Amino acid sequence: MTVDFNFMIGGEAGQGIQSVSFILSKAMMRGGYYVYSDQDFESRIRGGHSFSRVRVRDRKVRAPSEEVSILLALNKDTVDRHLDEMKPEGEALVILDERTVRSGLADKGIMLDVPLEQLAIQSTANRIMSNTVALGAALGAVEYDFDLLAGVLRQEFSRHGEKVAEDNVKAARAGYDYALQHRGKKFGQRLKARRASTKIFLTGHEAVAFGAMVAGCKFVAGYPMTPTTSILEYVAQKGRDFGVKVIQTEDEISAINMVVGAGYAGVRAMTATSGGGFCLMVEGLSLAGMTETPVVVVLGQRPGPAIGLPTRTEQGELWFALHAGHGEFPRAILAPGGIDDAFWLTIKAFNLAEKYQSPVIILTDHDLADSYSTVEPFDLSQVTIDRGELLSEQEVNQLTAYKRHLITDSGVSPRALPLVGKALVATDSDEHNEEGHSIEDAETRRQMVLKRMRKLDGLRSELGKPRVHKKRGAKITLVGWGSTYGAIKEAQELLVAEGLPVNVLHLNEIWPFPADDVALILRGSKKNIFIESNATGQLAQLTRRETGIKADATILKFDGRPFSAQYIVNGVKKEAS
């Protein structure tokens, strides 16, 4: 028998609620189950509703689930909003302190009544662990491996000192306890440890700074902006060990010039922002165009314009990472579909824009930022470093002369670096020479920017091939790009299940756009649906321009909430019809 476990942790904000999903995940994986856990939370410090899911499988998981298991639910709130959503009575249990939340829920089979604060005070003397004691709740419920839980407390609290941490296993081992002698027998879940893991557990911005520190990245510089301050905290705190200078700009324009002067020394650098940032930092984008320095952005879209919902999740900046910037110059993008691509693909990214001498933006999201999965660890041993045409001291000394912007096949000269060498590294932000002096002759200009506009093809052969699934008998193909590859992935399968199979095409390097390749999945399929989180179908508007191929139906999400598998089986259900 498969697990499909789905726990959801909801409160105000403050509750502890992201502690508690973060601590119950690592123990589910250290059990040797495979953990996805989202975030749903307001953009504010107190109060509000905030809840988590955390959803624990024997298979591979990269999407939540709309159907929630335990329900462990700190305020009323969270039991009225979201008891449409639990399981049958059988497997379904709300977990909560009556005598706090007056749920109404007395006289129904799903409620266990846990004395949380009680149990708290008497354990430990601190009321305050009265989350830590519902923790141990959910887990003593379903018979879970008390140790696991213990030992993941430990680890996480043993930097406030031995008797933090202890109390911790106390309150939760309080709440295990009363759970396992009072759950009765109308819920019949069990969750049994399964054999060690070694799978690692993180999120999608978490796994963008690893791969760039990974990727030999030693600067980066921000302006805190949710949902990318994820990247620059994670950076502060490790980079240390990989020697990174992390810098919190007073503004996003001047993260992007110091950036940009960073490329252009030669150092490896990236920015991160989100939407309202990235609009700030477009003339720098085009200054690292027109000065061919390599850059690297991570736009983290969320939902606008202007604050729209900070904290919210959406795929609305397609075409605004395409266009931002005046003028033309080549870019490349990429998408990550979960965490493995979002490390892989930050190492590409770096190695392209040197390779290139180009900006070169990584699309994220919320559902992509904040979400924590288990992963296999990464083969460090597959990562390569390639810096391109860049000149050492030696090959530049040895030259009679030197010219930043030779014209050549490619588009990409020869690169040396500031005092490296005896070579004059010049550039110019106005159009230029070969030798980097401005400009204002006709055909300077019309020879310079054919010259950059010649590394798209470069470019273009270095993008992997979009992903496809196919499956015997398919007449529908799911398009999607981006964060939502998980949920695409599942809905393929429960389709098939159901006997309606589909093909999925997934880019998750979506500029050059590969139009060969994505034109001959789209016309070998007798129906193409569009799946994006956004309101227009920007990749299905992008598809038609790039090969003539219009969308036959989209499935279009904006409320700022990611795609279930669920919710697009539906989707594709009422299309097929």
Contents of the next structure:
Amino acid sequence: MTVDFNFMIGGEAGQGIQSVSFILSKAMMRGGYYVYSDQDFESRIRGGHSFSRVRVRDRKVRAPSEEVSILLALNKDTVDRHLDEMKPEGEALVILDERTVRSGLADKGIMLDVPLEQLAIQSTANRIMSNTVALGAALGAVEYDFDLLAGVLRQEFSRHGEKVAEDNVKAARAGYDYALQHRGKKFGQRLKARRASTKIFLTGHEAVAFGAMVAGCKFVAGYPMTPTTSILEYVAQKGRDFGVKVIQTEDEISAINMVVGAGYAGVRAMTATSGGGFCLMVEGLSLAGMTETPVVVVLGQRPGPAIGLPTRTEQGELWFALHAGHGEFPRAILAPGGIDDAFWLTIKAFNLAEKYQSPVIILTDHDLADSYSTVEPFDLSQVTIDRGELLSEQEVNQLTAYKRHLITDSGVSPRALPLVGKALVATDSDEHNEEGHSIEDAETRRQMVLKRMRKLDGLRSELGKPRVHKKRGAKITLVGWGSTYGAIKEAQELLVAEGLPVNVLHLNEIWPFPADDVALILRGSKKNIFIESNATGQLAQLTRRETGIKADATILKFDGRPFSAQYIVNGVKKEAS
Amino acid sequence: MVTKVTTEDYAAASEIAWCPGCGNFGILRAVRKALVSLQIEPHRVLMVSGIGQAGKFPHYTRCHVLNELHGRPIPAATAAKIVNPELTVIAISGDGDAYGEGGNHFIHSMNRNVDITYLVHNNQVYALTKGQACPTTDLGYTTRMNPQGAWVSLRPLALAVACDCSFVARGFAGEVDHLARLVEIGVKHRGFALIEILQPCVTFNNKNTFQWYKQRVYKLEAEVGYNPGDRAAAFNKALEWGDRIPIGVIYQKERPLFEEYIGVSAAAPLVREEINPLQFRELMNEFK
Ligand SMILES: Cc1ncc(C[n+]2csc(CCOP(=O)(O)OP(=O)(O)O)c2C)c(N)n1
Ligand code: SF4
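Output the form predicted in complex with the partner chain next; the form predicted alone has already been displayed.
Let's see the whole complex now, leading with the same chain.
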């Protein structure tokens, strides 16, 4: 029997929803399950309505589901908002404390009334532990292995001292036992731990931040902005033991220019921001293009324009990333489709930036940023570091004169670093000659533009092919990019199961655009449906521009919420009929 | 043995495109003199400049050059120094670059206190864009873009003292030896050294001329009892502008370096650190 179980924890900001969700997820992962968990938070610190979903499967899971199995309702609002998302009776359970929530569900078979506060006080004399009681109750209701939960609780709370850790275990146990006894006969769902897990569990932005460190990034400059603050914070905390420096700058303009300074001086450097901050960085991005300085910029999209929906998701900035900057210069754009991609493409970003001495943009979004999922540990022995044509001290000292912007067939000039040998390294935001000094003559200008643009050919040859998943008999191809990969892939599985086979084409390395590969696939398909989290179908437009092929249909979502597979399935069925 | 560094070592790397008689020539002579006197070889020096007449400066001395955007030399210079503290990093701006477009970086770099030297060429106009008012233009001075006369006049050195900038000085392009000495002290100073340089623009500023400055500037060294460690006194000197204009070290203070705070040093610069993906195995286990 397959398992597809969906917990939801809802309440106010400040009720510990995130930590309940995280601990629950880890306990599930350690029992051998695949877990996907996403967060839905308002842009506020206290109050409001927030929830997190923890989806548990015995197969890969990369997207949320909208049907809830167990709802942990920490307030009444949660019940009111999510009751109609519950699975049918028998498969659904709402866990709440009727004394505080007053749901009016008493006569419904799906309710499990747990005296959360009372149990918290009885077991630990601490009312704050009621959310841990609820967590225990959720696992008790499905008879999950309690020891796995206790293990995660101890790990998570041990930094607050042994007493806090043990109190959490006690509180969870109280909830667990209570639920086990009182869950009633109607709810028949069980989740048994399967086997010991070898997996890891992390968010997309943790994967980017970790990947950057693995790639040898030594310098990060940034100004906090949701959803990329998590990258800056992760590296600031974990990078300390590895000599990685993180600077909180006065603004994003400073951040990008610092990254240019650090890249020029010779270290791998990165900044991370969101749309508004990226606006401020645009001039600096162009500077990196002109001075041929390697820089990596993470652009974590959220809905715009302006401040938009700060804590929500959207894929509205593909065109912005593509065109940001004045003047013409080469760049690469990578858009991870999940946690693995986020890690590996970040490493690739640093290699490409140095090999082509150009800016590389990693395009993520809020959904990828904050959603957790289980993946196999990254095989670090497979990581290659390619610093491109970086001259050693010996090589530099053999040169008679050094030309930072030497005109070459590939467009890439061998790169010397200050104080690695005695070469003088000059570069300029003005158009310059091979020595890096400013010029105005027409021919040098022409040659320099051509030299820089030649790098695009090299870049193009380095990008991987788009992901294609074909199904026999499919007449429809679902096309997407970036973080929506998981939902699209799952939609394909559901549609195949329902007898409507579809192909999937997914782009995670978007620029330079793999026009030939994309055209080949789209031409072999009867109907191409583009699925994007934006209002204008940016990939659809880009595809038309680059291949001449027009989208037959689009499924566009721009309400700030992520796609689920079911949402896509419904859209495809409408288009197919 | 290190060969002796001479003025020839700092010869111009490209043709100089300043108007004859521009104050920038005096600054160029002074900076070369200071670097020779400090016996720093050109390949140990990184000059980072913004955009403007002052921004061209690094191309006119042999050294590493990063010619940045208008207003942005400071962030780039800061980062370059952090990743390689062995470099002598000198940032160069015009007044518009430093106090206008780059105003935010100006304030925060003084707070941060990275060990770089900041030369601000103050000609009290935007010269490269042909003579508009800048943040330090004298009140009432008219330009084509400010026909009613300049309306605000910032006192950047007072702002610097207020920010507790660890080294605040003013030089004059017409006093080359004095300026060279200031640059020397500034480069040697551990921390962010701001040196504002009065730089007559013979083309666009017909008020603040060599003559005008010569009649007004006086040297702080000659001022009996002036103590650059006294912040209140420094603040008053920084505000002085008119009949008398002080040049010399206005304020100096020892303050911890940002480099120390984030743990970088010339002994182990970030640029020399090895890249080793395998060292992150343990860290990955935290995700288990
Ligand atoms: C973002 C931006 N805005 C405006 C300009 C145009 N610009 C070039 S130099 C300059 C002013 C230079 O004045 P200042 O810094 O005082 O230097 P000076 O030429 O007087 O030495 C301006 C406004 C620019 N290059 N970039
Ligand atoms: S315009 Fe003024 S500042 Fe520029 S070079 Fe000429 S004199 Fe010097």
